[in-house]
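Consider the single chain below, provided in structure tokens and representing the form predicted alone.
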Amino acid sequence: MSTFATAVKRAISDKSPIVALESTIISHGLPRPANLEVALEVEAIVRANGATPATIAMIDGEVHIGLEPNELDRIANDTNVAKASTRDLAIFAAKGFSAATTVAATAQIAHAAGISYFATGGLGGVHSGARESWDESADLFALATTPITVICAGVKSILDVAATLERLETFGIPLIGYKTDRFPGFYLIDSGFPLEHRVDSVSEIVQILSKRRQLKTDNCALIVANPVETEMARTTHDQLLKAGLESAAAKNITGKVVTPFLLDFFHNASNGESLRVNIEIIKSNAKLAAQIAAAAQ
């Protein structure tokens, strides 16, 4: 059972464009109080570009598609909010938990609600050292099985980017660069890997979406990789990544808590630079997602 925010209900009734937004970035990805400020700004950006924002989360065991102001405030400031991937949803619902949704969970919930566009920061993928740990994000399987258009800044640069790209290819998930021939690396404009396909306008993306439906190849996600405009200094990034991975290993931090640990490490050690880039990423992706959703109507 899901609860729809008033604005989202109206948009569904009117058949007007909607953009899904994940809540993990609010509760676990950005520090307080910037997290709530950014969440409100991102929703405003989606509205300004012709779509209705639908931030997705679980509150007291119930899935919410779109959050009212008091609900958004709770997700941002309640320290007991868990992090829910797809496999956690039914368990958390039964226990009456509140949780922020990951890319995987948000994509599935949005698709089930009839929402076709989803803006996020960076995707999860294959973690460093996965040859020994088998640590891969559930995002990959969700993207392989969920027909939704995801606008992101590539995958998080703390991951094994090469292995992640291989998995995306294996799963048959189409990947296009928006105004770029290079796969972006979240904090970085260029992860070091080329892209096979590039588009330079929203109208090209809309045409691809139409052809996917005609050819019946829309059984998985379409990833639109939108690079950050002003990247973090690469030397700083590489130094922080090395130090962060060493710190995680020393503290025996593994599994799904690695990503939030490293993001927090970056935020604390970069004098606000990683926070600036992270905020720029989600705002830019929300804007592009809304423009695509509006143009595809």
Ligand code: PSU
The other form holds:
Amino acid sequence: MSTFATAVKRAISDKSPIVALESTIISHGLPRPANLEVALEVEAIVRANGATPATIAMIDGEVHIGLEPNELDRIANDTNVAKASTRDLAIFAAKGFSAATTVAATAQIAHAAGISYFATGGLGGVHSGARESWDESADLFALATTPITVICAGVKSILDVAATLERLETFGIPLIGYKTDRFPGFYLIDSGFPLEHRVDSVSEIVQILSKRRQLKTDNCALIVANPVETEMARTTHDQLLKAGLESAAAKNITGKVVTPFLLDFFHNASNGESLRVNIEIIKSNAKLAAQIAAAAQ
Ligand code: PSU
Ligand code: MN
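And the form predicted in complex with this ligand, for comparison with the form predicted alone?
Following is the full complex, with the preceding chain placed first.
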């Protein structure tokens, strides 16, 4: 059912560290041609920090764990690549479609393949207006049921952050800040909400992971929140957020296209600023994920 890239196959047999990477950010989260450049750089960062990258996607109905360069190119440049959450995987597989995987789908595929570390940009969560729309990312439920360590810059600031934090608590998903006491807001260093738990080193994270196994509380994800270093200008951010949400509402954007729409709105309207931050985020999370994976060996 799944095809493993050569390097990933080797890493599995050597029992050397592997970091899973999602592909929705490549095909639906970043504009071309930056998306392919970033995807390649992110893989190089994982390697430079002692782990093997495994970018996950579906190609012609087949799940790929690790992409060869031509496959990464296809995910980045083929406009027919769909967005697959967990529920879409079997349907797309049966139809022979190609699709990028979200955090939810990537986490589940990675776990099934025995991969324990996963880097992404920002997690999906509860959308603003969810009281009426019920729009809540499938990422939350997947993280509640998948044992994996996810390194991210918090949740996208386009979401209802307070509601998302409550849902993470309800689902029992542990959340730790890396060198921060504040929950990061993707484009922003601080989403405005505090974190209960902070760590200041990779070794502390490794210790927590080992305690999770001992206490058998490792049946869900552990989220490591790693804030961006140079955030987006706050005034630009707040203006764009308001305009983006208004535009989505005016255009009746619903369902799985909401997140790509808003990310694209930010990229178009921020003069490259949101793109710069988005790239910094994914690179820095990939680095930290590789360091954790290598240290946990
Ligand atoms: N973070 C990014 N860019 C993205 C995403 C996250 O920096 O494109 C994607 C992830 O794949 C995440 C998805 O799982 O957005 C959430 O989509 P939704 O809100 O429809 O669940
Ligand atoms: Mn949604």
